[in-house]
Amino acid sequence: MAYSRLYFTAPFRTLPPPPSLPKSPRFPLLVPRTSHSLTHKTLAFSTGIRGASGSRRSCWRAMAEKGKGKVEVFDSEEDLSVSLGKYTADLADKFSKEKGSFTVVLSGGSLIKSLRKLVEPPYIDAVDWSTWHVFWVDERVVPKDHDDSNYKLAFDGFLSKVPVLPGKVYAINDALPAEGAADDYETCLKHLVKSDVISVSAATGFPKFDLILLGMGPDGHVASLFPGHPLVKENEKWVTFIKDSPKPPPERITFTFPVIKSSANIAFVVCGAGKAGPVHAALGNGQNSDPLPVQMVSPEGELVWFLDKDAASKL
């Protein structure tokens, strides 16, 4: 069988503690079943969703329309990180407890960087990390310590600094080309669906992973599927591949629609206000005949959106 596993070549290590930060309240919100005219402290969005706005407020949360998740919007990254830290140390934490095990999938981007609240106390030394098996949605095909490689931006930022197990990160083997290095990825996740490390869905036949960690590009794609791509339509294969990529590097390998929404859980990251245009056509009433990637995204198990204001400042 011809997948590989990634052996780290650096030490663990753990960083010092941060420095204490104020904690910002966070109140639950109420979606009305009616309409009701908002006063000026209320944010209103134009899902018809609602959150609470004032200089004490470090975090909107709200219910969008069935299909469409929770959303959570915060003032500054640094808060969503926190939050985002603490969704998925839960998360990892009750999994490992119902199977044994946690399968997470990450993305690239600045997906990584919202991640470091979980090499800081208290869960560099509370999680459970010999139960991590980590993967990618996507990855370029680069060598592993090429600029842009997702395994080395993963690793510089977050894997190199938490003990996850070496055998349990399952990177691409970059001395393949594309369609091959993709068929060899699916053969990984294969493998692990017969001994019983990646679940599979009742529902679709695809592989369930626990969490599934997602960015979003300022033309809305997801993982490696752009707008207007065929692939977007592939609904057999669990991994494909690309080799006209419109952002390079052209050649990436991705996994298929039908894996990502077979995950229990998705977590859209998404920062930035170059990327509010889409964060509203995913999030919004309107509708769209040509949809974006980001706008496919309906999960069989639970959606969160966490957002920065900017991000969501169209919605």
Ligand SMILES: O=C1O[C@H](COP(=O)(O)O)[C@@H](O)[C@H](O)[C@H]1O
The other form holds:
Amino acid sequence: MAYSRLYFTAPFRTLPPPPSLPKSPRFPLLVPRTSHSLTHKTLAFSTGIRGASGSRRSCWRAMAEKGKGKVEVFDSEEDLSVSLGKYTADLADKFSKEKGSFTVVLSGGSLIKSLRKLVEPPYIDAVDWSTWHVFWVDERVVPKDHDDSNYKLAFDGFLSKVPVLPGKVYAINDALPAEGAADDYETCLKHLVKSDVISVSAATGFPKFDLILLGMGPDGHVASLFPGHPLVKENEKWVTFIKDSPKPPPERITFTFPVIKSSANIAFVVCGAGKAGPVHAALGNGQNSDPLPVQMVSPEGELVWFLDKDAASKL
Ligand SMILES: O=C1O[C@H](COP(=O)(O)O)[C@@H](O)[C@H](O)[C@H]1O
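Return the form predicted in complex with the ligand of this protein as a structure block, the form predicted alone having already been given.
All chains and molecules follow, beginning with the one already shown.
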């Protein structure tokens, strides 16, 4: 299938901007326990997260503060990918049954490889792919067949292997410069909100996706929201652009924090020792006055962390 057949741009009308975002609530700690033995005992006592359990798949679980989410730590990325496949397929099934559609937002980077179980049995056959609407939380401003394209990464590793409907795959318009591409994507989202494909958060007025699958860089960036960059404070736009990304390529578009935080579900998927520092910053006890982007994801809905043991090694 040609790349150009899979992206969606339309002459959308521009709607008024949403109201600004109120602070999200925080809830008390929840402490579940099971009878299984701990796989990584040290984790249970060195982190601010209370409660832990093991499982046959060598998964260590904990429930952190509501704002920090549920944490699952796996012995290997292979185990993580099995659990992530089931989690994603279960949510797709739930939302598809409830409302006939599933709006899922992808990141680029290593996340796509971790979705590989979805293109294998049982999910390849069992999932109702026709209900899926696929978006990107960020995209590099490059042609869609460029090696830096998050779209190309997802297409090659995931979307070309499942029968998602091409008209429901919403890629960047790569004919536009960064600012225009961000505006175009935001207009696309507004059109889909108006046509009830995407829900709206009653609390924030921002679009509410069913699931955002988030990666994280070793510097603690999420989407294309980088530490210390003014874009992390954007609270009106839905989609914005960056021309000075510290990680190449420099020009990108990205969802803003209010949109990310309004999601019904967020899964953080993080592997590797090189990311253990920001994971600890986000999930450990420490406070810092200038939080990393990864620390700013306190969602309205459910947050689950899928960590391999190396990414969790400082907890
Ligand atoms: O540049 C990006 O980096 C992050 C993290 O990527 P990873 O390869 O370290 O997992 C990714 O989530 C984002 O979508 C991408 O544009």
